[in-house]
Each structure stands twice: as structure tokens, then as C-alpha cells.
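One chain is shown next in C-alpha cells, namely the form predicted on its own.
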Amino acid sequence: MTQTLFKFDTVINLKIYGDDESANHLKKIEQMLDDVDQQINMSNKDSEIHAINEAAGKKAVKVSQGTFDLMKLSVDYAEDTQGAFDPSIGPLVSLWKIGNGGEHVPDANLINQAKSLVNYKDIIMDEANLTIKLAKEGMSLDLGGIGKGYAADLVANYLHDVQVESAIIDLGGSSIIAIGRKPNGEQWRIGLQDPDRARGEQLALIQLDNETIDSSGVYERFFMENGVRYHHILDPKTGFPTKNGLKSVTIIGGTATDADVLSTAVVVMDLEEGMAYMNQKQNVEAMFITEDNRIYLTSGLKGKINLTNERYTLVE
């Protein structure tokens, strides 16, 4: 049984195999991607996050513990990453407004009031009275690189829990979770996203069973100016699109909470420093593509994919 949604500006496609109970588990689904749009999407004027920015700088705001947790977990990963992944981004991202309309680059003394304004340890966080508060005026949260994620993995926990044992979650095509294996006993195939072609078009192979895939890039949301392309993924540190060489980063294994900070972070980083550091991770692997179409995998994913495009080159 399948299903096509629209939420938080993503098509999400869910299929589920070999179920009785299918159409009640999607409507239940569909319920808990409608409590997630309430609690973290900040386009949503009723949700907690908009409430949390709406009182930046002046006062602490109650919370769900789902919404606290994830803000927790955003923190830490920001702390892990060294700021490479803010959920404090707002700012910034309000100001470029990449794939919502934004088509110039901003004054660079707007880019550094809203950069002074992103640093995630000005999120003040009661675990007692589960509250957040932003310290400063202006601040305001962004979980846009965390979110899809998230609800990713409210939903594979789902359908684990009622015991689905072969089904598909794809929230936009970046965050794919893959419960158990096809119904015929099979691997799921994954075809990996060609960063300079229309969504669909593949340049390589995966196959997984019970695994999450996720991929950032910076072929999603972008403008041109002057011949310079300006895409949605910001450094806070520069407060402008990332520009390092890195096309797009895939991250396999893991929750898809953590593949879809990771893909986010890696890009903010850089070829050498992201790829030192998820070597380090434990169960998780990186796919890197340069803007040279040359492909970099971490150790755990060598001979794992299959290059279907000649105009990329798999360094070894």
C-alpha cells in the first residue's frame, strides 16, 4: 500500500508491504507528520519552535518533551560538530531566503548582524520544567537540517513497534529509511541522486536492508547571481552558502535523525575535515562527491556501491 503526503514543504512517499493493517498504519502516520509539523516546523505559526522564536531575548518557553529532546539532541550535535551543524541558524536563513524567494545576495552588514545573532550556546535549555529559551533579541531556531529526520525515524519506530516488516519511508527523497527487506527476500535497491541532474536521475547503486540513507547538497535550492550560484546550505561561520568543493554528502546507517545532521554538518565542513571525522563515527558511513565528479567513500562503504554514471570517478 502506498501513500504520497505533502508536509513541511517535502513530498513524503510511504510504502508498506505485505500488511493487513496498512491503511490504518498510514493514517496513524500521517497524524504523528502532522504532531511533528506542530512542534518543530518555524513556518508554522502555531507551532513550538515559531512560539520559542517569537519570545527570543525576553522568555522561556514550555514545551513538549519530543520538542525539548530534539532541541537537546540538536545541541549536542552542534557541540559535536563544532557549529559546523547551529540549530540557532535562523537568522541566516531567514535573511538568504534560498528556495523561499530569496534571489540576491544580502548586504554583507545584514549578513553579519543575523551571523552574530547564530550561536547555539545562547540556547538555554531547563530539563526540569522542560523550557527553552533563546538569550538574545532576534535569535530565533531553524530545524531544517534535523527535522526530516526526525520524523523519519517517529515513523520507522512506528512500524517496527506494530511489527511492519518491509516497507519504504521517503521523506523528499534525502531522508529514505528501508525497513527490513523487499517481500521477496531481496535487498532494497537505493539509486544515489546525481547532484547536477533533475531529481530522479541516479548516479550510483546502493543496497540495504534496514538501513537509513540520507543525502545534502547543494544542487537542491539555489539562485544565480552574477554566475555564481548560492545555494540553501549556510556555514554559520561565514554566514554564506558553503564553498568548499563538496557537491553533496550521503550518509548511510545510523538513525535518520543523525544521517540528516550528518549530511548537513559534513557539507558545512569540508572533504578532509568531514572525512576525518566520520571515520570516527561508529556504524555510519559517508559517500562525498566534489564539484570535480570525483566520488570519496568512507571505509565501511567500499565495494558496497555501484557507479551507474561514466561522469563520475570513484577515487580509491
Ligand code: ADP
Second form
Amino acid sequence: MTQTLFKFDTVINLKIYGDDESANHLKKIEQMLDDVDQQINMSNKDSEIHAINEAAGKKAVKVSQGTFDLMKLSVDYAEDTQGAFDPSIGPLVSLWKIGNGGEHVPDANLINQAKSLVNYKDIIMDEANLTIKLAKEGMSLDLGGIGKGYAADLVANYLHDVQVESAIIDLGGSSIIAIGRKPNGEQWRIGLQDPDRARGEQLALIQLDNETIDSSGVYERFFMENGVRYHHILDPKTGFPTKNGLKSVTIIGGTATDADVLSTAVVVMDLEEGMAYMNQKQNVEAMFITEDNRIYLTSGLKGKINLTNERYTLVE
Ligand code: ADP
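Return the form predicted together with the ligand of this protein as a structure block, the form predicted on its own having already been given.
Entire complex below, previous chain first.
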């Protein structure tokens, strides 16, 4: 049974196979996704994250355990990636407005001002009281780089609890979880999106068993000005969209939350730093695509990617 939903600006495709209760499960999942929206979508005025942003520099806000845990994980990731992933990226996201229409390159003073407000070390978390406070007025959280993965994991946990053995959870084509195997017992074959082409055009196929896959790239949301592409992944150090020769990064393995964060963080690093960072991680692999259409893989992925598009070259 298949269902398509549109939530938090994302097309969500859910496929559940071989379970009489599928319709019931899909209804529960829809409710679960609405709850996530209430929790962490900063553009939803009723959400907990919106409340934290509104109180920036003023007071601490009490949140649910789920939101607290997600924020703690986000800050841990910010530390681990030395700020390449930073959940306090909000002021820069709001300034650049990429993907919201009418964009242009902001004034340098405004970029510097927004950049000075981005710092995960200024997120004050009180575990005993479950409160979060942003130290400075003007700071804001933006969980766009982790939210879809978090939602995908909640759905996957639910499906495991109700013992669904075969399903695909696809949030926007960039966060995908394959549960179990196809109903006929074969492995899932997931097509990897060609970063330069319309949605649905593939560059490679990968076989998955019970695994997550997440891609981030400079092609998803962007605008052009004077021949330069300004996209939605921002480097907290420069205040600008990243520009380091990487076109996209796909992460395979780990939880969907891990994969969502890592794909964004590694796009901010460059190929060399990102490769070194990913090679020291256990059970999670990465595929990097550079602007000159070369594909680089961490060691665990070698031999597992089936290239289906001759514009790309696999660098062994
Ligand atoms: P999508 O799959 O929607 O394209 P990504 O997982 O690639 O999303 O994350 C991009 C989003 O993450 C941006 O739209 C923004 O909300 C947020 N973001 C951008 N740069 C950073 C960063 N350096 N650290 C954390 N979040 C970021």
C-alpha cells in the first residue's frame, strides 16, 4: 500500500508491503509527522523550536523530551563536525532566504552580522529542567539539516514496533529508509539522483538491506546571480553557500538522523576533509560527487555502486 503526503515542504512517499493493517499504519504515521511538525518546524508558529527562537536572549523555554534529545544530538554533531553542521544556522538561513523566491546576495554587513549570531556553543541546555535558551537576541535554531532524518527514524521505529517487514520510507527523495527486503525477497535497489537533472533521473543504483540513505547537494534549492549559483547549504565560517568543488554527498548507513546531518556537514567540509572524517566513522559510508562529475567513495562502498550514467566517472 502506497501513500504520498506533503508535509514540512517535502513530498513524502510511504510504501508498506504485505501487511493487512497498512491503511491503519499509514494513518498513524501521518499523525506522527504532524506531531514532528509541531515539535521542530521553526516556520510553524506553534512549534517548540519557534518558541525557543522567539525567546532568544531573553528566557529559557521548556520543551518535550523528544525535542530536548534531538537538540542535544544536534549540538553533539556540531561539536563532532567542528561546527560544519550548526543547528543555530537560523540567522543565515533567514537572511539568504534560499528557496523562498526573490533572493539576491545580501549586503556584506548583514552577512557578517548574521554570521556572528551562529554558534552552537551559545545554545544553553538544561537537562534537569528540560529547557533550552539561546544566549543572544537574534539567534535562531533551524533544524532543516536534521529534521527529515529524525522524522524518517520515528516512522521506521514505528514500523519495526508493529513488525512490518517490508517498506520504503522516502522523505523528499533525499532521506530514504529501506526496511527489510522486497516482498519477493530481493534486496531493494535504490536509484541515486543525478544532481544535474530533474528529479527521478538517476546516476547510479545501489542495493540496500535494512539501510538508510541520505543525499545533500548544491542542486536542491538555489538561485543564480551573475552566473554564480547560490544554494541552501551554508558555511557557518564564511556566511556564504559552500563553494568547495563538491556537488553532492550521499551517506549510506547509520540512522536516518545520522545520515541527514552527515550529508549536510560533509558538503560543508571539502572532499579531502570530508573523506578523512567519514573514513574514521564505523558502519557509515559516503559517496562524494565533485563539480567535474567524478565520484569518490569511502572504502566500505567500493564495488557496491552500480553506475548507470556515463556523464560520471567512478574514481577507484
Ligand atoms: P534538503 O534535503 O532539504 O535539501 P539538507 O539535509 O541538505 O536538506 O539540509 C539543508 C538545510 O539545512 C538547509 O535548507 C538549512 O535549513 C539547513 N542548513 C544549511 N546549512 C547548514 C549548516 N551548515 N548546518 C546545519 N544546517 C544547515
